[in-house]
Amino acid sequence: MSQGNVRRLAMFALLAVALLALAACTPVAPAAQTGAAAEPAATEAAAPEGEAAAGDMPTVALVYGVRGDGFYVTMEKGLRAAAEEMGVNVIADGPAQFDATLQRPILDAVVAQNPAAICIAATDRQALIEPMKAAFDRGIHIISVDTFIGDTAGDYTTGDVTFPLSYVGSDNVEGGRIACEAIIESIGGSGKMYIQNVRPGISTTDQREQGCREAIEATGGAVTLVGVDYNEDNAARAAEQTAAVLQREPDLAGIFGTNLFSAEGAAQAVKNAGLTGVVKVANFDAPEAAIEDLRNEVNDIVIAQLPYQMGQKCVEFALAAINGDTASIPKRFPTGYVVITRDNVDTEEAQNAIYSSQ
């Protein structure tokens, strides 16, 4: 080799060199980050369904009677209304029929929430003890709404059920009396009575029931009842099994509907036979169709519960137990009723006592 050759390789020798010291001080830009890797090492492990996702807002979960009922509709926006004025998180479902086999595991799957309270309409007074008997031993506070448990009317205070803080929901005796009574009056004070009712063991249509019967028995026999049918809330089969009483009773002068569904059969069986207006039909629940068919004469008195206070009394209440204030919280709160009829239906205390449908 050359000496110019070597003095050559010597160059590129120490240009190779040089090059390499250069990107060994030259600083490499880290590979960007993605998806997962781009979070921070340690981040708050996110909220339990049904828990507070920010702060430390309780949850107060609703387990209502039937999907989509207008009565149960305005309860849970009463529910709302207070809880956001309050500063409760909830949660609300329930099953599409009014049956404690299809609430059962609805009320399971709140109570793996871990809500702080449950306010629950229970659709059966006996079925339903047990797990929510169970929710209340997992330290969750449990309010009965519409409909209480147990063999004692919901006395919660010395009956066979205690658990509950309370039970929030009409004097459901009262209501059968003021409806029944109400008929009575239209009748002229005497005269034949049918009850259309849901099933034995509900306790709400029960004390309905019961009301109804002692404002017959209050009349000394100038009112008689025919008869009562239990329509599984159904209303076509209430339609059908009035149908059968108007034909073994010509006479008859008017009926008690102890739910929507139970008058909803019976007005149809009226206007079926050509008898609307003569045989008075009252309606226990103020929806909006009620109120139409008290328009159209299909019915001819509505007996609207309060779904919106119970709603609100139900977060009151809750949220006072959660902050440990029990002793403020009554164990049984009547809430009111409203008449309507059609000399009545658009004042504003009519208007203000129908429920929502959405």
Contents of the next structure:
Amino acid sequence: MSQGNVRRLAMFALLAVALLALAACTPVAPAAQTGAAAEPAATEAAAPEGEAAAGDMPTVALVYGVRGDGFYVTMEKGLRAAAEEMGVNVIADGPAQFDATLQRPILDAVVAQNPAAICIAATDRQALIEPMKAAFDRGIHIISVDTFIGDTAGDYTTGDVTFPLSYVGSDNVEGGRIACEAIIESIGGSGKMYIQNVRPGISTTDQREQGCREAIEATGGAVTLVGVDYNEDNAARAAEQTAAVLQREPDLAGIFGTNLFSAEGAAQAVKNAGLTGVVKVANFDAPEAAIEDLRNEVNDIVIAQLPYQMGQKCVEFALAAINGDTASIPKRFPTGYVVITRDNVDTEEAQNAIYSSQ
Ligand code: T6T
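The form predicted alone done, now the form predicted together with alpha-D-tagatopyranose (T6T):
Shown next: the complete complex, the earlier chain at its head.
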């Protein structure tokens, strides 16, 4: 063989080896894209699609409970502020009403944009399990924020639902207890109470009602609960229902409004009936209007949650998961409260806890 032929043969051989090596390196579809990722391994093995483009900023989505609610407005602010600091892209959306049938298509539309993680305040503890699990099965990290899903009080370690990475939110049984113990004290330890609530099936407000009932039971019968009404997250309906109870129970002593709109409606009815200061109101959530009512003695206690911090924490956990560090994420992260009364309303802590309205 001539020297030229030997060199040509050597080059063919090199080319063949290179082609073989290249074929071995061709990436296979991640499990999430082939539909094979069903179990929590998805957080490690299946690269979520939002992470796929190397070098791109990861995207974290927020699916909140309802538009125009100061609580979620504040949560989104906290989430966006943390995301900006951490170099994370954000998409955020929620339904026009606090309703699972309206929230589900919003979640589906968010999932279709392939975020790496979703922080979600599920508007129903059962109805959202299936679509959230479907998102998880695509390899998207799921974190509950504000509300939890399933039957086991937000315990994602051993309960019927374990796929979310964490539940970031208030201790709502404790919140309901704090609210109702405060009313019980202000009515002198005995009398009739009434609860304005949103709708059964929402983890947060169910638990607040539970905490309030526990506080009432602890009085051993001195305080009685005359009823609970559900307003569908509508302040006008809450006001109508409360007005009817004020008519029916002229000696009603106290009312617990379990969320922003429930408390707003209850307070409005008390004002309309000229019973300011006579019927005591405990207000869950802290929009500006509730603080004004506190100053005007329409209510005596405002329980401020920390939605800004919930948003911040959720993005922090999401980024840890995106970076493969799920071990450092607690399954439950309680965010705490600031309890606001006329005694501390002007402190920095209380003022910082008031929700933003836009
Ligand atoms: O109380 C908050 C939130 O915690 C709850 O889950 C739903 O209602 C609010 O958004 C206030 O309107």
